[in-house]
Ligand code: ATP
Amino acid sequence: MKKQKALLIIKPDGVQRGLIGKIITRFESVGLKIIGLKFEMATSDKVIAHYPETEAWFKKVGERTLTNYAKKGLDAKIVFKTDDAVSIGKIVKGWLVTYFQESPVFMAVVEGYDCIEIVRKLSGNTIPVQALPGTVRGDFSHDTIDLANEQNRPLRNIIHASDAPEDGEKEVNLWFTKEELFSYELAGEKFMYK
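Just the structure of that chain by itself now, the form predicted on its own.
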């Protein structure tokens, strides 16, 4: 069994609301090891590199947006001036770049066995109203698709968490240098995983 790394980014809404300590404590409390911490203003280049630039990603984001608009009885063409999923995905990515630059972001690299699954479970659904109580988004996010649509912006959902082992590695390497990551043993760690 191999340890995984995941990147957590407390987004501007989490930073602005003073939730850094409450959020990080949840991941540390379940036994994930924090091996890197950083507080910085995200550059456009880093945010653009963070989210994929593939047609498949733009299409996935655009289709999800179209689905959410349709569920609410809204015409996406009014907001986006198109109903093409790829074009909508590109617009949403632009909104994400702006969102990430509203204030500093707080980043942590956590490590552990099944780390990705654990951080996803603790983070909760990316749509706040669908996030269960007890998750970061369920307890601290209050944004809605309706409000985000009305204001032509992405959902403010407090936290980014890596969603696959390969994404965790890629994201950690994008935001952190090797010198900013630390290797150490948690108290009792060598006895925890036999």
Second form
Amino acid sequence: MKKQKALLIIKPDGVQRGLIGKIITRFESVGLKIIGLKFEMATSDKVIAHYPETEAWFKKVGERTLTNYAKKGLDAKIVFKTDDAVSIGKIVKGWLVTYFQESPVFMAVVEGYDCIEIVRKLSGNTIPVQALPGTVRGDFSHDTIDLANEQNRPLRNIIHASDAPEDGEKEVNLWFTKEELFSYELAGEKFMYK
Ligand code: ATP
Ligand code: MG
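If the structure you just shared is the form predicted on its own, then what does the corresponding form predicted in complex with the named molecule look like?
Time for the whole complex; same chain goes first.
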């Protein structure tokens, strides 16, 4: 069985609120191996490359708004001037570029078996009000889609976590050089997975 790598980014709201240590501890305590750590002031190009430029991703993001607005009886056209999911997703991506540049972001590369599933579980639902207690987003954020969209910004949800093994590899290569990643053995590592 092959280990997976995941990229974690403590977004500017997490950095600004002084939550770096508390958050990293959760991933470390569960047994994932930290193999890279750093601060970076993100450029627009990096953020654009980080979030997918695919129709499928734009649609997923736009539909998140449309589903939430339908539930609350709100009209997406008031904020977005369109109710097309792909167009809404593109607007949210633009907001993400601004959000990521508010302050440095803090990044960690973690490694382990089923690492992607674990980091997503610990991070919690994308929408903070739906994230369960015990997760990073559930414990440290309470933002809503309609409030965020009305304020022309993305959800402030503290953390990014890779959500597929291929994305983990791609994102780690985008933000970290080979020299910034370290190989070592955790105490007891070889017994943990027997
Ligand atoms: P991330 O990729 O940051 O870990 P995620 O995988 O849970 O989050 P994505 O669908 O990839 O969710 O969306 C990326 C980020 O864009 C979200 O974390 C959130 O900050 C923001 N976002 C997504 N959809 C919306 C939306 N409809 N309205 C406002 N912000 C959104
Ligand atoms: Mg994502």
